[in-house]
Amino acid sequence: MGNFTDILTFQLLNSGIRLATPIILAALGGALCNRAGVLNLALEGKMLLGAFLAIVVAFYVGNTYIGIVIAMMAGGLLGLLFAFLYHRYEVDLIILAIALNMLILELTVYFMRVLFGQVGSWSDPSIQRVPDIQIPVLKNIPVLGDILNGYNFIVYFSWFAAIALYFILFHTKFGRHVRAVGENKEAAETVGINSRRVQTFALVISGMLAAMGGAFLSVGHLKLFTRNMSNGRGWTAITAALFGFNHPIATFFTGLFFGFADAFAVRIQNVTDLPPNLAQLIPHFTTLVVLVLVALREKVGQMLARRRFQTQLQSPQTSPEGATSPASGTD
């Protein structure tokens, strides 16, 4: 059995940003649409999607970049024809979203099988993966360096794409629209906001970031697909995005958490005796977890407020002379 030190590695802190770098991008594009008002559970599919196309145009074309662009435009179609159907045919969401996670990993086996006679995985070694970017000032910083130099520029790209979605959430006139659809949609179409307009702007940016972390997967941290490779991350990034309360900097921290997670189910049965299969266990019981807690902050939030609500129909009513109010005034 492996010592603490083993595990608590530079190593496992690399292992455990490049792992929540497709989850914070899918959690991004999971907030956005939380705080639009539309609740994007396709996550997973346009995730899976993305590591697909990504390393298929990569192959045929022999850019890898060109695969990315690609992959985040399927994305971003995929959430135009999520708002169309949703504005035009008021299609339900949550039935649509699941209809498509599906049709896409059967999609995605189909097509391997067909362009490439593989159904389980498939790679070429002509397929490059993202380089990774050595930052000059930065790596020579101690510690610091050794934690945050050498990534690809997606990783880099996550970390920004946090703060600019914060930046244009609440320092950004369009950004007050996106929450003023979210939080009251009737009463922001009133003043003249275009609430088709923000949630199909909501949509297709998620569905660019989710396609982007799938593509990350295929061409960027390793340099080959397979089967459901997506693996449950587009609901773990849902979560992220619940936990964070749709803040974008809450929501990088809670996928950074998850990445964690994964990195130390990796590293536990590389250093360990613990047997792989509980091993990997560990990402889904954090993800059960937090979901748990996610629950339960409703529950007491929902509580305190009918707490806060009962306790001022209780308060004793006072006139502005401060003479008691008629229902407990004297006869």
Contents of the next structure:
Amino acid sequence: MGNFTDILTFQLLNSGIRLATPIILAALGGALCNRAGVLNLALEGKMLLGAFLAIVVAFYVGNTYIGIVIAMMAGGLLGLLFAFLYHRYEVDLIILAIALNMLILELTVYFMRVLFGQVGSWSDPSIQRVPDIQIPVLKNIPVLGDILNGYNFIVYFSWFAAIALYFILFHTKFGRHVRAVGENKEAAETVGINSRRVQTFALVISGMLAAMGGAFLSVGHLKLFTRNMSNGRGWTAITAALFGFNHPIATFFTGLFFGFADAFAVRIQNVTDLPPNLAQLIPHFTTLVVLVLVALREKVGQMLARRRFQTQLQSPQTSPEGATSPASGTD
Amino acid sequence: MKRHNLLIVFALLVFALLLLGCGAPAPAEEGAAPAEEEAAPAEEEAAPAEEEAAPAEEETVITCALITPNPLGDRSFIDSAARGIERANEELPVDCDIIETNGVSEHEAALRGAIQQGYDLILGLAIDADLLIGLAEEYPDQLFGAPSDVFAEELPDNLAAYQIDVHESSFLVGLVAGAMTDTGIVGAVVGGDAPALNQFFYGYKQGVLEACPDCEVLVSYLGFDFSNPTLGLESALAQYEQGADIIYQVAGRSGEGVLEAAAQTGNFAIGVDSNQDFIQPGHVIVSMIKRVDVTTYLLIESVVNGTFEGGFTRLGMADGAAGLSWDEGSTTFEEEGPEDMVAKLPEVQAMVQDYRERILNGEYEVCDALNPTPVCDPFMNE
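Next block, the form predicted in complex with its partner chain, ref. the form predicted on its own:
Next comes the full complex, this chain leading.
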């Protein structure tokens, strides 16, 4: 058996990034929805739908990229349906999400059976996996190239999506509207923000992101579909979004963290004498630790805010800073 | 407003539950029937088709039901048991159904449902032993059978259980891996760290070391996650990175990720339970076969012949209940594999044959993790 440090390799990072990608994509969608005040618990179902549609369309059309696009469109459409039912009929989003998660799990199996006569897993040799990209200059840079080069476009898209979402949420007028609606919908509406439009946007985008995360599972990472392929990753994504305070960049890193924890648990078994059951506890244990840290941070944050507030009370002449009210962020 | 709201949610829930119901015994036909019209003539469809025929109307016909631990389609041991049912339906005067479940939470309901339906024989595949024994004691007039994986020494008279020992056949695929590796490192991806699964792994490891004493054997356990091919893929990739070039997968659907990893990296894998050589042609050298179809058939046959007897039976390679895909005439690897590997095959096959005879003669002992003997000592201490 080798040395403990043997596993700290570039391959560990590569593996972690691959494992994290579907979680990151769905978590970004979840974070956006949370910011807009619509809790999206249907990430799991949308992911599974994306995984299924991507590979099925790829099989029939013969082009994986079209499969991914169709999967994303379906995810977006589902988001639209959610928004419609929520706004038009005030359907409870949580119940709707639970029903949808169950429905999609069984529907995918049903269609797998009808279309291909399989119920457990299905693949076809004609399906092409999304090719890995070699980035011209980057791949020759020693360390950076090993870490950042050689994934398929979905992985790079997830990085891009995190940055884009951050920019939209915190540096555009529309992003301010999203956050305002999430903070206080009524207040936002009184200053003329169209909260329906904002929430619909959030649900559609998050549906597309989750579906793309699912597509990564079936045609980006593997080349097959199995029953319940998302396997709880949608729920992990919801957790990742909460860990990341619904901040896109922080959410990206919490998603990455989950991926690394998994990759670590896979590898550690082969280089130490640690009992395998203990090794598999690592991701769960680290999750617990992070959870505690997050809770502590929250506590400290509240304490600091209270202290700031008190000092402000004592010196009323200084202008209130750091407490941007939702209404003031509307221009 | 409120009423609309409720109606929509209700409709969605009902729809979802309807589909969920496919797993339960009664509405099973609903899900399966449309499949028959459109799907290619897949083997699994045979059983639901017969559900239409009224059971137990003709005097000679014996009825039976197989309750699967998970849905069909694992391309592994559940499908294998389904083949046993299919063969029984064709060759014996029986009318057998397959009842699929969605995992452990549905096992008891499915079994009780089957008891209510009045089947002559109920087969529980890889169902928890305590549950099966409890039901057998509760319904002493109902015959129960367990084609594989029931671990209990004391069984009631109306429960017949088979255990298929796979250590010897796993040893043979271990020989194959040990003889064919170029890097001197081979691996195994195992569903979980339990004696029943280590029966596969220890036998395999012994085989590898027998053929190649200096080889290193890596193992990744997946924490009983049998339906996570992504995890199987990453575990296998990790082993290939460490230099392994052949990996034995013992991990159900997660194992499909292992076969996929072999194809992605241009390495090799060994399949398990059913013949998996065709899943990634040219990358799966051989599959270790656990003939659950044989035990399923034997159980049904015993009821037909009136020789049904409760109790525990162990079957192994000697009984033809376990073996290699090569025994069934699988030549996928010979045709699709790379030339240098295929060139090694005749020699390897001769060695496998030699050891097989010595094992069957009792000249050579393979470690059995379920009944450890001193042979196991080097494996158990880790």
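Residue numbers count along the first chain shown, from 1. Values in this document were obtained by computation on a predicted structure and should not be read as measured data.
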Taking the better superposition fit per C-alpha between these two forms, does Gly150 end up alongside Leu296 in one rigid part? no
